[in-house]
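Encoded as structure tokens, the following chain is the form predicted on its own, with no partner shown.
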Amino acid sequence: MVSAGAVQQQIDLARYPEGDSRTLNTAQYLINRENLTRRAVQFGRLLFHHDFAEDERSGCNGLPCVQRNERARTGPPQSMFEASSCATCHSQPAGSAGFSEARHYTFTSGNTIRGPDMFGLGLIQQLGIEATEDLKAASRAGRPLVTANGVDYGSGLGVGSGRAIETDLVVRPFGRKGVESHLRAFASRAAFNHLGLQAQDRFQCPAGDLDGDGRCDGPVKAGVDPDGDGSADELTQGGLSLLEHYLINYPAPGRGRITEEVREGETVFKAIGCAECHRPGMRIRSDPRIEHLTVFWNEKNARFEAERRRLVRAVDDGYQDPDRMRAVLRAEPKREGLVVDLYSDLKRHDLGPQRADRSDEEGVNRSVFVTRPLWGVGSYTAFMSDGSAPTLEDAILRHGGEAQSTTKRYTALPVAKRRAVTAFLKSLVLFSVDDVLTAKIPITAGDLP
């Protein structure tokens, strides 16, 4: 097996060619042929986890390398360099696109932000987009600006700029102050203010990006520095789409252990109102990814088991290998529906003073947040965007504004209903995707390897 060191030297991810699904040794080649679409993913997965410190390929906005080498390990507030790779930051579980440790929490507009995990980032864009899909037909239609899933966009805060949506209906999940639509958008920004990359679909677009999926509108100008360090197109087109792959196919959150305590937990959590905001059972109409891959806890086993499904057909769209003068069969999305257990709306509430930043952000303002994924929170060791919450029940107590009278019916239960509340969260995990890997967690379920 080849190191992801190795791999790295031998193929400059970053600037990895865009091409298209015709094109050998292109990225769009690897998404889109079969038995290769997996292999897109191990490559964007590699470049998640590359320690761009020391490479000066990457250039170093402006500075000596040697000084963007030292920012890069040690991320102060405010630098220009907040991390070395993305899993410097989403380092947990360990080996796993997971959440941030303390240590590496970074800084916007005097506000601390607590990474969060990268499971079930593909879903999350799904259920994004197919709302805003949803808000757009209500408003042609005159009727109100609610979703398949229920999802009210007119109530709270209602629309307008930096209120529960914007006056575009467009969903923006990602970002906690809900600011982008799209992965490879988030990512491309992601890179340059952490990481000091520029990537050219955020950089290098002449015809701009108006639809806001984080794609040139048109073809990107090759060549441009726009730091001017002498370092050009530091992460490409196909670069950018490797890692988007990889992003859209991460494994879901899994679930552990589910005792009496936890599902009379889940009733009282539903009960109590949690759930109007962290709502389950978010239906998606058309499943965008190549494979689900998630762990469950058998109880008869008494361990975590994964389970894994492919999601892919492969479609003969009349392409040969023109080296070898086969068919290389398209590899497609089947785009099944499914039923993900979020437990969020995705949408913008004001959570009172109690929650505020130190500042606005984004246009939005300082106690206004996008509802977070709940589905992964029992593996957090501290929680709120901003980690400043040291306990579950800590996290329920801050929330006030549109959610206080749901706090304050929290506040109202018996103590053991409230510990069925914590027990219930605890029990949505995320889980090492290297344990499965290695079949330390092994693989029951679904389609067997």
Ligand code: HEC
Second form
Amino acid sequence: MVSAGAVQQQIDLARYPEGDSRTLNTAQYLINRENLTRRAVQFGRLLFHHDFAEDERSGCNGLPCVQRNERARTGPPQSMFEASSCATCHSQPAGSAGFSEARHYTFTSGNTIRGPDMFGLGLIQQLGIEATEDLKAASRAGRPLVTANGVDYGSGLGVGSGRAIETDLVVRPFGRKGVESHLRAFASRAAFNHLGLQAQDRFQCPAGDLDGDGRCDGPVKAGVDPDGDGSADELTQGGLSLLEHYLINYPAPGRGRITEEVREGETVFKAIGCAECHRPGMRIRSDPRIEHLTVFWNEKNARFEAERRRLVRAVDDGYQDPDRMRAVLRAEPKREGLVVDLYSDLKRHDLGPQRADRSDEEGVNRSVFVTRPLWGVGSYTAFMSDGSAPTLEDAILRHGGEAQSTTKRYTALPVAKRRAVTAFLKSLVLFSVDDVLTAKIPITAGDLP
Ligand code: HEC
Ligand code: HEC
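Would you mind giving the form predicted together with the ligand, to go alongside the form predicted on its own above?
Every chain and every other molecule in the complex is listed next, the one we just looked at coming first.
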């Protein structure tokens, strides 16, 4: 494999041109051409791991670059430049765009937060998009606000500012407060807040981004330097598209050993009402990704193995490679249906004083959070979105408010059943994506490498 540094020297990925599916060496060309769409994921990965403190072209937000770089290395965690790469905070398990073991401070509220992992985020984004479609259709028809997956947004906190869903009926799964509907928007927000990088789509966009999909609604204005630090175009549309493509295609979490106890735990989990909010079996109508990877424990071989399915078909759209004059096929996502055990309803709930931040944030009450998807939770080392619960049981006991009755049913269980619930949660695991890339976790089924 070419080292990240070597590729970065040849290609300036953060300043990669957006282009289109018919222009060589552009983000849209890579993303949309059959033989290159996986490379677009690799490029996104390199960007995610790129050390921007060493990158003078990334702009330094009004500071002399030396000073910005110094702050990125040594600054307090609440500074705008607390990190020099996305991977600074999203790094566990090692070899993955995972979670952060450290707790971070938010800039304004004094709350602490834990950096969550990137596993399966493309599926979560799509579930949100489809739920939004359902809710808008229901609202137009005067029907109750229930999605095709049976999530009732009219119940619980209901509709309103900072409630289960905002009045615009847009499901926003990202951020523990439910602030963004699209990864592209979250990524450009993170790039600015943590790395001081101004994305064209956010800062060089006269038309604005009214639909919140993270893409400028009109043409971006190239060549300007909004923060006046001497660097224009710190993160181009093309650079952001590569990062977005990477995040959308990040694999879903895996599954560890499924023992008798784990099976029993899952039954209890459903019986006492956890699954009301932490919903398994969420159906996606139109999977936007290029491939699906399932990592599971193979009991016979006593090891993790993976299955991979390609989700794109090659379509001849008449485009020819200009040098060799032969067809280069277009990669078109098959847009299949898929059911995922997400263990979330992607809705905000009030957990009461047992789980409250120090202060409100983003117009959302300090005890209100989007249900955390529990897939992958078995790999975490601290629980709840602030990382304040040292054990799974502790996390469960800190559910008050809307979850009060469920928590009571949990505490009334005999110890063995309680233990089964946490054993079940521990079987929902993340894995090292590097281990799959290096075949330490072998792909043994599906479309073999
Ligand atoms: C200083 C640490 C830090 C850095 C650096 C960082 N993040 Fe994050 N990230 C966080 C924290 C903390 C959250 C949780 C925010 C919340 O829940 O409100 C988060 C959340 C996210 C989410 C939403 C995930 C979800 O499940 O809701 C995405 C996507 C994300 N980050 C992408 C990025 C990208 C892309 C970069 C680099 C441009 C980046 N992050 C850099 C700490 C960081
Ligand atoms: C009323 C909805 C609701 C119910 C019922 C509920 N939860 Fe939760 N759960 C949440 C929300 C919201 C969060 C996110 C809290 C936060 O962001 O800190 C959460 C967080 C968690 C976490 C921490 C996840 C992480 O990433 O650290 C665990 C574990 C968990 N719940 C398990 C359970 C179990 C087990 C039950 C049943 C006993 C249950 N929950 C019942 C809404 C609920």
